[in-house]
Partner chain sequence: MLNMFISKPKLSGMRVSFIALGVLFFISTKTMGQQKEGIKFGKVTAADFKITSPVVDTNANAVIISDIGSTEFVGNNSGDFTLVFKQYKRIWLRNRNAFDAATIHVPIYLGITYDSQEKFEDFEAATYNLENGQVTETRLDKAAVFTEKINKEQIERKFTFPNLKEGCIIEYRYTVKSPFYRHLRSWYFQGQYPCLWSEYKVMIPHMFNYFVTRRGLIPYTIDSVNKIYKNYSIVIPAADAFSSSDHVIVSGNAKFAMWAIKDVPAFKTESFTSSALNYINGIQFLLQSIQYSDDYTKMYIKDWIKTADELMNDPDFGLQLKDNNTWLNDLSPAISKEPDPLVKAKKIFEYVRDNFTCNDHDAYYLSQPLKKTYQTKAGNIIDINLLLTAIFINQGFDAHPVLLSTRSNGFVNESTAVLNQYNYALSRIKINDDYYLLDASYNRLGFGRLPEDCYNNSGRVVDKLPVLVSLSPDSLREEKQTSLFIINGEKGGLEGSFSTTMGHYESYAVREKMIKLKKDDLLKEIRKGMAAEAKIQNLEIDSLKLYDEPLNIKYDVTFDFNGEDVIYFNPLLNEAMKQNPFTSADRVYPVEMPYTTHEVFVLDMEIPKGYVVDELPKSVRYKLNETEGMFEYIFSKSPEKVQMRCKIDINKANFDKEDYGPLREFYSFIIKKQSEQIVFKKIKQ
Amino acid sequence: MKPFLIFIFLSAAFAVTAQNYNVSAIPDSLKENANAVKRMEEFHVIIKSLDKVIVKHRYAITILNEKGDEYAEYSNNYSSLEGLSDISGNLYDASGKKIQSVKKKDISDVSIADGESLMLDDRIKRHNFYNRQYPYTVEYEDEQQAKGTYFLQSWHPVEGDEFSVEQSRYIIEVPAGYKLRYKQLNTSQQPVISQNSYAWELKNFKAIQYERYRPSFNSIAPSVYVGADDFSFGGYTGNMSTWLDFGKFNVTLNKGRDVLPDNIKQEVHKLVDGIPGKEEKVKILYEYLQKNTRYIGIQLGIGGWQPFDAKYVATNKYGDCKALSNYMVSLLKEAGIKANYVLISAGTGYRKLQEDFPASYFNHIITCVPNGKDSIWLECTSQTKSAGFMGSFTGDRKALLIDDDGGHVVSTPFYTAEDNLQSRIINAVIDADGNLAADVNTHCTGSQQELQHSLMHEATKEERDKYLNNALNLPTYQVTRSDYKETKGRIPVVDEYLHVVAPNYVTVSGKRMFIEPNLFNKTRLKLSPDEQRKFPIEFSSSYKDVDTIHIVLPTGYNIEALPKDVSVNNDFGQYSIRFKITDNNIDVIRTMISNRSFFQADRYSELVKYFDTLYKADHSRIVFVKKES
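With the form predicted together with the partner chain in mind, show the structure of this chain by itself.
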C-alpha cells in the first residue's frame, strides 16, 4: 500500500504545480488598466482548536509592468503568538516557464520598525526575485500557525488599485459544531458551505482605477470578514459573538491592573479634593497625566493587548496607549470618577468598526469619561492635546467602550464646519520698490488647529522656521516673526501671528503692476473633465475658511482690470470672494464652507465645474497701470 499512497501524493502535487502561468492566458479585460493580475489564490484557514489555527496560503501574481512591482515582493509577519514556516516560491517568465525558485537563505528576516515602539516581538520575513523582464509571474506559498482564534484572517483578494483578479478562493475549516460568523462586503456571492467548511471565490475581477474624493479603498473592494464565536488567545478564553462579550475579554485582560501606589493616590486627592465639578477634575487629572508620563511602546506577546499595570506606569512614567489609558482610568477612579477604556480604530485608511459584526478592528486605545450626553474623551498618549478633543485622528467614528459588563459601541465626537474654522486677517503693504510686508493673524480651531498645534509643541524652533519658510506659496520670502497662542478646550484654538516679508513681490519698474490679492489661500485642485466617474464622491470632513485681506499699494497707479466677485452656493459648498478697490487700497473677503457629504457618481461633472470656478476666482489677478504724469 505504501508506495501507492506516495504515488497519489506525488501526482496530486504535480497537478498543483502544473498551473498555467502563461501570460497570454490572461483575458484582455483583466489586463485593462491593470499593473498586476492575481492569477490564482488559495487562502486556507483551518481552525484546529480554539488555540490552534493553521493558515495555508498560496498565490500567484503576474506583474505586467514596472508599476506592478510592489506586488512581486513576498512579506509576512511572525511573532511569539504566530509562527511562520514553509515559505516557498517560484518565478515564471511570460510564457509560464519556471526560471527561479526561492532559496531559504535569500529570505530576509527583519524587525518591524514601526517608528514608535521601543520593543516589539513582531518580525517580518521578506523575499523578492527582483525580476525586471515584464511580464512575469511570482508564486508563493507559506504556512502560519496562530496560537489562538482572536484574530481570524479575513479575505481581501483585491490588493489595490489597478490590480485585477483572475481567481481567488478563501476556505475556512472549523471544528465540528463550531459556529463561524462572517460578513461580506461588496460581494453578493454566498459561500459554499459544507459540513465543516465555508468557501468563497472571486473570479475575473477587473482592475479599479483611483478617483479623487472617492470612498476609501476598503469600502469599495470585495472582502469577507470572519469572526470567532468562542476564542482563545495568549492563555485567555472568551467569546466574541456580541460586542458585549467581545468587551468581556478586555475586562479580563485589564482585571486588577488599576491598583495605584499610595503616593499616587495621595497626589490624586491633593489635586482634586475640594474641586467642584466633574469636568474640572477630569481636566486637572488629564493634565497631571500629560505632565507626568510619555509614550513608550513595549509590546511583547500578550503585551500587545494587555496593558502594563498602573503601578508600572506610576514608577516608570511611561507606557503605550493601553498602559496610559488604563492609568488614566485608574487615576479617575481614585478621584471617584468613573471612566472607561475604549478600543478604537485611529487614523485614516485603517479598517472601520462594522457595528453588526463584532471583530478586532482596533489599533489604538483612548479613555472616555461618561457625562450624560456630553462625554469627555481623552487621548492619553498626547502630552499637549486639550482634554475632550479628539480631532481627525480619533474623532467622528465608532469605537468600543469597555464597561464592567463588557463592550458597548459608541460614537466619538463629530466636528462641524464651524468647529473646524480658519479665520485669517492679513494686513499687507507693498512699498514703492515692490516689496511686500504682511501681518498675518490666523485664528484656527478644531481640526484646523492641528497643524499649528504640532508646530507649537512638536517642532523645534528651527523646524518651525524651516516649515514656515516653505509653506507659503510665495517665490522668495521670509517669515521674520512668528508667535502662537493656544486656548485649550473641547474645541481648542490656536492664534497664529506671522510677519511675512517678500522682497520684490511685484515689479514696479514697468508701466503695470500685477497682483493676485488672495495671497495664501488658493484652491490648487483642478479636476479632469473627461473622466468616466465610477465611484461616489465623498468629502470626509467639514471646515470653514474666512480670509480678510487688506493690501496697501504704492501710490500713483490706476486700476486697469478688476476681477469679478464670485459667489457659489450649492451642495458641494458655499464659496464667495469679493474685491474692493479704494484709492490705493485693495480689500478682499473670501469665505469657504465645505461639509462632510456624499454624492452619487453622476454629480461628477458638476463637481469639476465647481472646482474650476473656485480655482479661477482664487487666482484672480488685479492689474494696475501707472498714472500718466
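Please supply the corresponding structure for the form predicted alone (the preceding block corresponds to the form predicted together with the partner chain).
No partner chains or extra molecules come along with it, only the chain itself.
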C-alpha cells in the first residue's frame, strides 16, 4: 500500500479505546526498512484563549530492533510558562500483552543543563523502560498547559529515518472567531475543518531510507506548522500575521533596554571618536565586547525571549545571545552607528524561516550593522570570532531583522567556494624502509578554517593532540608538532603547520615500492550503483581544495608505473589531479571545487560515476622498481 494522507475530522478525538499492539498486526510494508513503527498517535491542541493552551498527547511506538531504541524513551520539557502533568505509560511485549506500567518514582525530573547557563527554569521529565527484548511497544500519554499562544505545537508524525507510521492524528480546537494559520510541507492535502476544529491524519506511511546527499529530513517528511495571528506570551501581547507585525512584538520586548551606564558611554567615545570609517569602529567595539563579556545563558520565564538590559550586561560582564546582541546594538548606538537585533535559526538541521508563514522558528540572536550592500554581521556570543564572519553556524540562511517599524526578512552572508578555501603544501621524505616524514602547511579560509579556529581557541593541548592524531587519512602516524596562526577578517584565515611521521607508509615488496602519493586529501566515498534513488541530490555548501605535494624518494629506484592525470568538469564539480616524476622526486597537484547545488534523483547514476572517478584517482599508486646493481 502506498503511503497516503487522509484528512478527517474526529468528533470524539481522544476517546481512549483498547489498542492491539501485537507486532503481527503491523503490515509487512511498514516493517520493511524500519527500526520503529508508530502504531498510533493522538495529538490534540486546545486553544482556550490567547493565554491558555492545552496539549494532550498519546502515542505508541513499536521498537523492532536495537537501532529503534532511541524512540523508546519518553521525554518532555516544562517551565514556568508551560506546565506538564498526567504522565502515564505502559510497556507491551511482541504479542501485545502489557508487562509493565510507568511508576511515578521512575520518572526523572532534571534541569535542562547546557553547560553554559547560569539560570534556567526549563526542566525535563524522562522515563525509559530499558527493555531489550525485541520487538516491544511503548505507550505514553501526557498533558501540557501553556500560558500563551506564541508557540503552537506543530505536527511532525514521522520522527526520523527508518521510522514508519501506522496512524497519527493531529487536531486543533480554537475559540469561536479565532483565526488559525497553518502551513503544510511535503503534502498537498488540506485539512477537514468542522466548526472550530482542524484535523489531519497520516496512515500507513512507509519508512524513509537515508540517502547520501539527500535534502534535510524536514524538507522531505510530511509536517504541519500552525500559528496564531493575535497572541499572548509572558504578559505581553502581539500579532504575527506578518513578519512586520512579528517584529513589532520584539520591539516591545526590547524597548528601553539599550541604556548604557555613563562609564561605558565614556569608554565607547574613548575607543572610537576620531576613528575614520564605520567598519573600523564596528570592529573596535566588537572586540571590546569580546574582551569584556562572556556568554552565559539566563533564561527564566519571559527572559528566555527578552534580553537583559544593557546596564545589566555592563555591570555583570556576561549575558546570553539576546543580552549580548542587545548590548552590542547599544554600544554601536552610542558611537552613532545604527545596528539591528536579528532573530535567526542557527546550527545544522535548523527549522528554515518560511517567508510566507510568520512563526517563531528561531533559536538564536545576532547583530547586523546595515552598510548598503555590504552589511556587517556580528556573532556576539563568541569571544574569538572575526567581526563580520557568520560561517556555517548562521551563514547562508534567512533571518528576521528587527527595526523600529517591525521585522524584515533578510539573508545572512553566503560563502562561495573561493571563500571556503583549503590550500595545502606538503613536503615529504620517504626513507629506504618506507617511513614517511612530512611538513604540512595548510592555509584555510572561511568555513574551512572553523575546525582549526576551534582547535586553537576551544581545545586544550591534550584535546588538540588527540584530535590531530586521529584525523588524518593515514593508517598509522603521529603528529609530533603543530602550530597555528590566525588572521581575522570578514573571511578569516588560519594557517596550520603540522609535522607528521608515518611508519611503513610505503609498501615495499621485493624490488618494488608502491606509493599512494596523494597523502591526506582522499575521497573516501563510494556510492552504490544498485541504489534506487528516491530523493533529489543536494550539495549544501561550497568549497575549494588545492593540494600541492612534493615527495622525495630514496635513491636507486626507477619508475615502473605512473597513473594517468585525471580531469573532470561537470555539474557536480571540478576535479583534477596531475602526477610528475623527476629523478627521485614526486610532484602531485590536486584541485577539487564543489558548489552548493541541487539535482533531480534521476541523475544519481551520473553521481555514482563521478565519485567513482574521484575515488580511483585519489587512491592511485605509483610503482617503483629498484635499479639493478
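This one's a predicted model, so the numbers in the text were calculated from it and none came from an experiment. Numbering follows the first chain given and starts at 1. Definition used throughout: the rigid core is the maximal C-alpha set that superposes within 1.5 Å between two forms.
K.L.:
I want to check V409: does it shift between the two forms by 2 Å or more at the Cα, with the core superposed?
P.N.:
No, because once the rigid core is superposed, the C-alpha of V409 moves less than 2 Å between the two forms.
K.L.:
Determine, after fitting the two forms on their core, whether L180 shows a C-alpha shift of 2 Å or more between the two forms.
P.N.:
Shift at L180: below 2 Å after core fit.
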